[in-house]
Each structure stands twice: as structure tokens, then as C-alpha cells.
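Next up is one chain by itself, shown in C-alpha cells, the form predicted alone.
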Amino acid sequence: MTTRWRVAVVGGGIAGLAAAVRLRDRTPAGTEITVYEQSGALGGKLRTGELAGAAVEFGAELFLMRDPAGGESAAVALVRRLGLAGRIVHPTVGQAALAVDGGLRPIPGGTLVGVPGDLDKVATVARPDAAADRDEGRPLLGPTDDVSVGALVRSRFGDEVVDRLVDPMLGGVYAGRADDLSLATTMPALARAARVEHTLLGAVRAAQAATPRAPGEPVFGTLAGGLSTLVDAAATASGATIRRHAAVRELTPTGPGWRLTVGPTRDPEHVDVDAVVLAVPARPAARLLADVAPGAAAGIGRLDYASVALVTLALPEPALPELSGFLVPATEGLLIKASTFFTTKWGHLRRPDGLALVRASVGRYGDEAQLQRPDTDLAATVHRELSAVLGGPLPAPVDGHVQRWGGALPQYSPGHLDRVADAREVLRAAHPTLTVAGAGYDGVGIPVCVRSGETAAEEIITALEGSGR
């Protein structure tokens, strides 16, 4: 086996990053690994900016603290390794709210994404219709059955648990419809207990009864300072060159390794390395797959995705309610919908000024149109349609940003965990130094991200050692 093995990580997001972390823990001495980030900016979705003289996230916010089998989520386990445990700070205020019938009412307790482990509890917001879940002698769903989460919930429960509940807490993690969106990939505990349960309500708290949590234990962290500390630390610890400005427009074989095209067409740089870790989304990846991999790629690229902005607000003083933030039902006509109180819901947030810090979401899938507004009429929207409803008006801004994010957030119809396991299959036959990894195949949040990356960077480890080079 050589001991200069040179490794090619295309895409520098968390799950390319967390990729590269791993090869460089778990490869021998002088291995290259180089991360090609077509942005000048590395960390994809997480990204850390300034408003107002404070550190504010215009991406990813938080990240799990632990995983679903119960245990310390990848997310922890990297950040522990980049020795930045240190920072992990938690929300000081928890209790979130939906905006339904021109009011903020609390999220009932006792769901899992918004479906009922409880129907009483959800009674303030929704009225399910509890005689639709029956016990029909035979589990929900079979044993290799995907649907959407909006198909079985509202057969069992009912449209307005749907509409009201479960419909704003996807579209507040996808921008996407619960009626659009795959069970098995958006709620893999729930498909779980639904392949044995034989009602919804059951599946639900055996979902919940499967990842118990202690009283008090936190759900959610993030680090002081902003996330963007993660991805500092990540490329350093990796010890990878990091090209930036720098597109892979294609992949080539060279025998047992791969030849990179790297660059603008007029004067292309050609790369030749031993493995590939593919961390870029599914419709660049099914570019570069398609002459190498097209039964993968065709598989891969099937997955659409949704543009969103995120509109952040510095306010002078405001009358916020004591919460971390609220979801906004697609029926309520809204074009946020989602908004967080950062200086509510983070305490190292909180400043002596009372500046308070309001980041709403905009944009859902399939209605990208309301996304062409410019900058100032986003901003502006948000801000009267913050104002209806906290019932008041708010201050004029003193500073803001509108973060788009085009092509953001996967749209996992039923089905897509077996069209990426098929694809990674035919990839790992044919070509098993070359992987994929990322958001587009396994599933949104920083967490999963990280464990995809890391998966991936072994999978290629133990391709190359037994390829014996």
C-alpha cells in the first residue's frame, strides 16, 4: 500500500469538510487531500455575518445534540474533536408558536415534527379526527413502503393536524409540503414505528419512547461566536489545501484513480488523484456523474430542491414576546414562514442596548415567484407582516440583511432513500473510489451532514486499502 495517497474532496460544505477531517484522522502520513469549493466561501449553508456589530447567522442556526439511537449526535462528536466543545452553548428560551387565526398560540407538546403522540395537547391548535386512526389488524405501512408524510398523517388524523401543525414544522426545516415530502427520509423514527404499529398515534409514541431524552437535557446547540468557528476549525484540522474560486467540470477514470477537469473551459487545470468524495448537491453531482455513472446519475438527479431568503432585522427595543420564534402555516396566507428571535432565544445574544436581532424565513417550494422581490421590498414585507402578527407595530430597522439561499433545501419525494441506495450501489460496483455525500442523499441538518461526509470519507478509505495502493 502507498503512503501517499491523493484524495479529492469536491465541495466545501460541512459534509466535504467533515469528509476531509476524517481522511486526514484515518489515512496514512502524507496523504493530499484538496478541497475544490467552486465559492469563494467555505462551509456552504453555515455562515456566520455581523448585523449591527454582532455576530448573527445568515444559514444554518443550530445543530442536534444528540442522534436518534440516543446517542451524542456527529455534529458534537466533531466539534468535540476540533476541540471546540468549550463553546457549545444551548437556547435560553424554548417555547416556539404558531402564527394561526391572526395570533401566535404555543406549539403543543407531545409531537414528533408536529404529529400527535397526544391528541388532547394539540386541541388549541388543531382538531384531529381521532376515529380515522383504527387499528386495521396489520401495521401501518410494510416493510419496504415510503409514502408522504402528509398521505398518512391527514388519513389518520385528519387535514387541519396536517395544515396547522405538521405542514409549518417540515416547511420550517425543507420550505417544503408535508403532502411532497417522504416519510422514510424527513421522519425515519416514525417510518420505523409505523412499519410495526398499527395505528398513528402508536407510532408515535413508540417513536418518541425509542430516543428518551432526560428532563431537561438540551435538544439543540450552537456555538459561541457562529458556526462559521466550525468551519474554520474543520478546514485547519484537516490539513487539506483548500482551493476556492475553484469548479470541477469533470471526472474522467485513469485507470484505478481519476483525472479532475478543474477551472473555466478556456484554460482548464487536470488533476490526477486516487479517490473522489463527490459533497456537492445531487444536480451538480449528476453532471459530473453523468458519462462516468449514468444509472447513478440519473437516480441522483431526479432531486429538486427549494430557494428560500432569510430576512434578519436589527430592531431598536422591540415588544417581543418571551419566545424563541414562531411557524407560519401555508394557510395563513404569510409570505414568512418561519421567523426566530435570536436575542430571545440565545442568551449570549442578549445585549445591554436592547437591540433585539428577528430573522424570518421566505420562500416555499413552488412558489419561488415571491422570491424575485428585491431586497427592499423582502425586507420590508417582513417587517409589516412581523408586526401583524405581534399585534403591534415594530420599530423601523436599524440595520438588515436578506441572505438568498437558491437551490437551498432538498425535496425528498417517497421513495428517494432507495433511488440513493441504488445509485451508491451502482457507484460502489463500478467505481468504488468514488462517493457521494451530503444533503441531496441523506437528509437536511448539520448532524446528518457531518455523519454523511464522514461515512463517505470511509467508504473511500477502505477502497483504497484494498486496492492495496
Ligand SMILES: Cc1cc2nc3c(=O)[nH]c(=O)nc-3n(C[C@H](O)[C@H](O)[C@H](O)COP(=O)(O)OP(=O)(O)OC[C@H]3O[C@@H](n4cnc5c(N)ncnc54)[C@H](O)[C@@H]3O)c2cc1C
Second form
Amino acid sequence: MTTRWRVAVVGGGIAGLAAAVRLRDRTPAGTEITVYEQSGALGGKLRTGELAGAAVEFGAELFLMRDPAGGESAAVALVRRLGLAGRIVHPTVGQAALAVDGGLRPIPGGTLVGVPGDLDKVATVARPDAAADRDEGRPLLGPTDDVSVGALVRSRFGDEVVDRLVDPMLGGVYAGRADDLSLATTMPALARAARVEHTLLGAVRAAQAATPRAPGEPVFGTLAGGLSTLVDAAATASGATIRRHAAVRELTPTGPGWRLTVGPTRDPEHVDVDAVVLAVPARPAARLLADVAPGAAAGIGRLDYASVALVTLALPEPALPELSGFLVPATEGLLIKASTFFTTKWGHLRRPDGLALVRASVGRYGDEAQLQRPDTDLAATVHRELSAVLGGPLPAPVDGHVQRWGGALPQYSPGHLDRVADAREVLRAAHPTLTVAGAGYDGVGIPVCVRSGETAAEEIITALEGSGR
Ligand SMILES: Cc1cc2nc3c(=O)[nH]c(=O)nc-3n(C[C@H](O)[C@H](O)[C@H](O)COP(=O)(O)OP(=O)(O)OC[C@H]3O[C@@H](n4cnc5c(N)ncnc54)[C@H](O)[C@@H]3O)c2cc1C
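Could you drop in the structure for the form predicted together with this ligand? We only have the form predicted alone so far.
Okay, now the whole complex, with that chain kicking things off.
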């Protein structure tokens, strides 16, 4: 075995960077790791910017502290590995609200992404149809079944729970609709429980009991200074050569290894490597795999994406409720689908000058036309709608920022995980030194993307060791 493996990581988002760190940690000294990133910046959907002198997230904001299967999440483990654990901060205000019936109502506790484990607790927002959740003598789902979250919850608890609770909560994460999103991918713990339990109430309670949380244990964390510190630290720790503005346009098998075509068509660069971690979204992944593994490409390329825009406003001393923010059901007819009161939610962002940083997310799957509006229009609409939801005119912003994320949020339809498993199987059989990672596969959250990058790296290492190189 030579000790000079050359591994390319295509995509410099968190999945690609987690793969690069894992490769550095587990490959022989001297392994050449190169990260190819098509844009000018690493991090992908992790992007910390600056507004009114504060570090503000223009993309992902936080990560889950716990792995749904127990123990700390892969994001927390990576933060520790990178020596950043001292920077972890938690929300100081966790209570969020739903904007329903022209006002704000606290989001009821005791739910799994809005699916109640106690029907009485959600009565302030929605009236569940308890009679529909009958035990029919068999588990809710067969061993390999997947359904949309909306279909399952509508059939057991009625429409109101979906429209007023589950849909806005899932929409806050995916910008998509509960009726389209796969239960197994977006709520894996509930899907597992639904394969055993005979009622949805029983399944929610079983899923909650499977991962009990100590009282006061924080659910979410972020990093003081912003998530871009995680990106920078991962890039440094990986010891990888970082190539920015380096789009990989073609992958060609060269016997056991790969030739990458990098850069503009008129001036391409060809690079030979032993293995590739493909950590780009599903569409570019499918394009790169089309000739190499057409069967895998077809499965991967089916994934659709939603676009969103994040509008952040700096407001001088507004009267904000003591909430982390609010979610808006699609039925309310607002452009805003979610809002975060950054300076209330995060103690480390509070300011002595009373300036509030408020972010609103706009854009729902299937309603992309709304995002065609110019930045000034989006910002003005957000300001107007925030004032309406909060029940009074907000001061004029002193600063603002609009971040557009085109085609950024995967819309996992039922059966997604099976399609991914099949695609990976095809790829593994034909090309063991090429693995895929990132939000297009196992889930959208930062911890899942980190784990997927790390798993892809491990698979590459196993393949290279197995090949005797
Ligand atoms: C607005 C928004 C808010 C979010 N908030 C949260 C949150 O608070 N918490 C959470 O856990 N998750 C959140 N998410 C989800 C999470 O941030 C993403 O799922 C995750 O960061 C995706 O990481 P990734 O590495 O798979 O992909 P990406 O971040 O998309 O990275 C892929 C990279 O590949 C590059 N690339 C693409 N094609 C090529 C090519 N041919 N050659 C080279 N490079 C290429 C891209 O430029 C990109 O940098 C949010 C997502 C969005 C869009």
C-alpha cells in the first residue's frame, strides 16, 4: 500500500468539510486531500455575515445538540473535535409562537415537530380529532412503508393539527408542505415508532420516550461568532488544499481512480485522484454521475428543492414580545413563513443600544414567483407583515440584508430514503471509490450532513484499504 492517497472532496459545504476532516483523521500521513468548491466561499448554506456591526447568520442558524438515536449530535462532536466547544451557546428564549387568527399564540409543548403526544396541550391552537386515532389491531405503517407526514397526521388527528401546527413547523425547516414530505426522512424517530405502534398518539409517545431529555437540557446550540467559525476551523483542521472558484464539471473513471475536469470549459484542468467524495446537492451530483452511474444518477436526480429568501432587519428599539420568533401557517396568507428575533433568542447577540435584529424567511415550495420581487420590495413587505403580526407599527430599519437561497431546501418525498439506498448500492457496486454525501441524501440538518460526510469518508477509506493502494 502506498501512503500517498489522493482524495478529492467535491463541494465545500459542511458535509464536504466534515468528510475532509474525517479523511485527515483516518488516512495515512501524506494523504493529499483537496476540496473543490465552485463558489468563492466555503460553507455552502452555512454563512455568517455582518449586519449593524453584529455577526448574523445569513443561512443556517443552529444545530441540534442531541442525536435522535441518543448521545450528542455529530455537529457537536465535530465542534468538539475542532476545539470550539467553548463557543457553544444556547437560546436564552426558547418559546416560539404561531401566527394564527391575526395574533401570536405560544407553540404548544410536548409535540414532535407539531405532532402532539398530548392532545389537550395543543387545544389552544388546533382541535385534534381524537376519535380518528383508533387502534385497528396493526401498526400504523408496514416495516418498509413511508408516507407523507401530512397524510398520516390528517388521517389520525384531522386537518387542523396539520394545517395549524405540523405544516408551519415543517415549513419552517423545509419551506415545503407536510402533505409532500416523507415521514421516514423528516421524522425518522416517528416513522420507526409508527412501524410498531397502533395509534399515532402511541407512536409519538414511544418516539419521545426513546430519546428522553433531561429537564432543562438544551435542544439547540450555535457558536458565538457564527457558524462560519465552524467552517473555517474544519477547513484548517482538514489540512486540505482548498480550491475556491473550482467547479468540478466531469468525473471520468480511470481504472481504479478518477479524473476530474475542473474549471471553465474554455480552460479546463484535469486532475487524477484515487477517490472522490461527492458532497454537492442532488442536482449537480446527478449531472456528474449521469455517465458514470446512470442508475444512481436517476434516483438521486429526482429530488426537488425549494427556494427561500432570508430578510434580516436591524430595528431600533422595537417592542418585541419575549419570544424566539414565530411561524406562520400557509393558510394565513402571509409572505413571511417564519421569523426569528435574533437579539431576543440569543443572549450573546443582545445589544446595549437596544437595536433588534429580526430575520424573516419568505418563500414556500411551489410559490417561487414571490421570490422574483426585488430586495427592497421583499424587505418592505416583511417590515409591513411583521408590524401586522406584532400588532403595531415597527420602527423603520436602520440596516437590512436580503439573502436568497435558490433551490436550497430538499423536498424529500415518500420513498426518498429507499431511492437513496438503492442509488448508493448501485454506486458502491460499480465504483467503491466514489461516495456521495450531504443534504440530498440522509436529511437536511447540519448534524445529519456532518455524519453523512464522515460516513462517506469512512467508506472511501475502506475502499482504498481494500484495493491495496
Ligand atoms: C436558509 C437555510 C437555513 C437553514 N437553517 C438550518 C439550521 O438552522 N439548522 C440546520 O441544522 N440546518 C439548516 N439548514 C440546512 C443545512 O444548512 C443544509 O442542509 C446543510 O448546510 C447542507 O450542507 P451540504 O454540505 O450538504 O450542502 P451545501 O451547503 O449545499 O454545500 C454544497 C457545496 O457544493 C458546492 N458545489 C455544488 N456543485 C459543485 C461543483 N460541481 N463543484 C464544486 N462545488 C460544487 C456548492 O457551491 C456548495 O458550497 C438551512 C438551510 C437553508 C437553505
